[in-house]
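Just the one chain here, the form predicted alone, laid out as structure tokens.
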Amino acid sequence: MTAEPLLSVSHLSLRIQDHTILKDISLEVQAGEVVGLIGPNGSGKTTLFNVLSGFLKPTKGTVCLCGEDITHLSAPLRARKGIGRVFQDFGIFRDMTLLENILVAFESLTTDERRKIGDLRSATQETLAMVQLQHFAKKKAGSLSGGQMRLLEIARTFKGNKSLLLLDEPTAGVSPKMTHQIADLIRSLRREGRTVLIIEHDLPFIAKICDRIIVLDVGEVALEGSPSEVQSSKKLKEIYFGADPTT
């Protein structure tokens, strides 16, 4: 019998205006699978992010969590459920130190969750070390590199309780050096049991820590498979660079 999936997105689509953005994606996301989300730009993935998060109300269609229609829930209240965002932009609290926003994120949990952590701070030093980050513990957030930023939002968004991870480009303007901690983290994060749904242009990158690949072209679903599948399919080619005039 196949375990029903953490998230389920069935025959969602998104009209502004005179303009379709999303059209009839369907897809889904077992619990524990890092999969990634690529496609040229404007092909609709920042926009399936915010239909996912709450932040836009979908024309038609449904998108479920472990089984909850959360279709008409607001940002807020899908984030209480267990969708967490990182933005392609930092929404780190850049004048605070690293330990306050980690324990930012655990103060926003219910007085359960935060009793079964225990010692708040022993465990955000613990989450800072778990990112390399415990050296800068009383450091301003805004003197770290992007990448360390980078690393240091994941982190906090996980610690949050969050059961899916939505990351927007996690890699967009980072060092090589801090491209690889990063994957890192995220192969971690599987380890663990984590869910996480990436967008990313490095198909090497993503390749390396996926599970699945989608592949998204104005507006729908254009492939889907393993990392090997997508990367050798004749029609990524043609997704991105165009039809080959001598076939």
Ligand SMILES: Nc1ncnc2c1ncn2[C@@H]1O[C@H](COP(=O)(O)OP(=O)(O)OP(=O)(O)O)[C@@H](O)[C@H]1O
Second form
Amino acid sequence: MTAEPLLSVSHLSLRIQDHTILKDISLEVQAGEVVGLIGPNGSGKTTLFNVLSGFLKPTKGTVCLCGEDITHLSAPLRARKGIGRVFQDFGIFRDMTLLENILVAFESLTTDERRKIGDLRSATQETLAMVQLQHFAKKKAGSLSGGQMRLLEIARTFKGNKSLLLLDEPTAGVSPKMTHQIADLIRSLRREGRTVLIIEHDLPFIAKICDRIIVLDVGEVALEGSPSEVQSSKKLKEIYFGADPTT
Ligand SMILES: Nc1ncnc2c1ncn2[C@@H]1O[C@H](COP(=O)(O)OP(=O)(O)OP(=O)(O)O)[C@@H](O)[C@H]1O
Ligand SMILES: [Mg+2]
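Let's see the other form, the form predicted in complex with this ligand, since the form predicted alone is already up.
Below is the whole assembly, all chains and molecules, this chain first.
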């Protein structure tokens, strides 16, 4: 008997006006897996995250979380059921301090979960230290650089109680040193048993941290496999660079 997938997407399509943006997408993510979602610009990755997190309703198909059909649930209800998201463009509160931004994440925890954390103030400082932003704790988030804002958003998402994390280009605009740190954070999430679906353009990065990679091309699942299978696939090269006329 195979375990029920944490996330199950079945025959999902999305049309906006006359454009088909997602075409008959079916995929499964098992609990505890770290899955990479890659594909050329405009292939539908962020749109798929919008459908998974409830910001867009699909034209056809279903999204199930732990076997429950959540296709018609609103984004806030899905968040309550355990779907957390890091946005491609920042979702942080610019007028709040860094400390306050992290405290917002703790607010989504249950009383029991909060009790386990203990002193919220030191837990907040520790969270900021994870991404080396502890010295800016009392600054307004809007005063951070682009890369620092992304790190703050990642730290905030990591501290919530979400079981499925959707990370949209978490390393975009982040220096190589911090990229390593983000990779370590994702590995620690896996150790905690959380499930991560991550969009990235950096293939070596994704290959290092993912169990499996799914490739989207013009709104369809074009390829799926282990990092080594996908990296060595001729089809991947065709998707990114076009078919080689000499072969
Ligand atoms: N609300 C919308 N209305 C019309 N077209 C849209 C809408 N949202 C997305 N699209 C189109 O859908 C396609 C997929 O966009 P999406 O943002 O999902 O791509 P992506 O794979 O995330 O690309 P990138 O790697 O550049 O972030 C694009 O052609 C985009 O213009
Ligand atoms: Mg995108």
